[in-house]
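Only one chain comes next, encoded as structure tokens, the form predicted on its own.
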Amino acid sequence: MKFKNLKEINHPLIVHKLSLLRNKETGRKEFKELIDEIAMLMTYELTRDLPLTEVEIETPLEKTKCKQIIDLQVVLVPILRAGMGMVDGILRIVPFAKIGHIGLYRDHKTLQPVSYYFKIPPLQENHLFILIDPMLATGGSASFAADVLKQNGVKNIKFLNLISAPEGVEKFNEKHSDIDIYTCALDRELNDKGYILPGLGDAGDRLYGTV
């Protein structure tokens, strides 16, 4: 199954680290370190098309012209709580990024996501918002989070996650086919409880020891 806005990053280092992340024997400390490293590596690909401008600098020997990233506001928006596990790795590559937060929970009666917290920096003319969640499973939470960002005036969004399920990508695309999804792997399917197969279990529980 192919999705035009799904960008699967299959660099050998990422593929290797993802295999370690999936392993049920991987402990919490190593799990967190692997997520940091994978998020950092993924950021290289996600930021490939950042706009550049020519500037003049002076080296120790002479003046020269170089290219630098133009005045662009990059905002990381993790979906609480698991999305926070990827932020540190991304900040190693884009330390100038600001951070917003979206807190969601699932209503037990309707099974729909409900927002309990939302805060982002003031919008600027040039901005890139990176929505972050380790797993794109059913697609409900990610789609809802993207809705909230758009309702608050955000236009330039990319979605970064570690593992996606076809069902989740399809659900997300129903409303947000304009948002590119960056993932390490498109897995087989969801089970009857909404977990990705083969997946890696519950990313939040494994990150924070709440298994």
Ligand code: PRP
Given for the second form:
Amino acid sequence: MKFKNLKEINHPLIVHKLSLLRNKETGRKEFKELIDEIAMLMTYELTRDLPLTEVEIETPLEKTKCKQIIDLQVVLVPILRAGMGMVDGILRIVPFAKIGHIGLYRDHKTLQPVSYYFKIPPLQENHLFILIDPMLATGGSASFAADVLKQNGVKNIKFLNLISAPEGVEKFNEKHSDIDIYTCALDRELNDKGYILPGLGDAGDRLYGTV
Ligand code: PRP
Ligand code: URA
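Beyond the form predicted on its own, can we have the form predicted together with this ligand?
Up next: the whole complex, starting with the chain shown before.
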């Protein structure tokens, strides 16, 4: 594998759903449902090593010891807009997660990220921040978002996306090779407008009907 921190999740259900997502005939309702389903399945992999703490609970029959995820603050940080599309699916299996937001858009001419919003919950010592954006294209947005999180004291970050371009992983890794990237697919390349090939088109436009 060319990129050590790139974890390509190729579970058959994810691969199948991603092919439906890429299809230009897939309409907005199905597109959103697929994004949620894939995000949920990927979160299952991403959270594989979360720490568990022993607790005592009472079943209807007796007291018993069980394990729960209680000593870790989990924060989802979608990059607006398209990252928001993945949050519902993730919350289905991590309902205790808090949510921060980073507002960025790519300037269409320069392809540089323009920042317009940032808010995260107060940091706890033991935390996991999951940065979320379906597309890692030039890498400018994700790299900027990781910069801002680190500047705000966040130490433990994982990045969850759907499709990565090699150019984007390289750019991200210039500063953030310490952050694992969970992706469904490493695609071929970017076109001259900074879109991923073969990709799935403009994720925000397909989610929100702004094409
Ligand atoms: C898309 C996408 C990423 C960014 C990726 O957002 O959701 O945030 O582009 O491109 P990059 O890796 O080259 O930075 P966009 O800027 O189109 O904003 P939107 O989500 O508001 O549509
Ligand atoms: N943003 C998208 O939504 N799609 C791309 O292919 C590149 C950036």
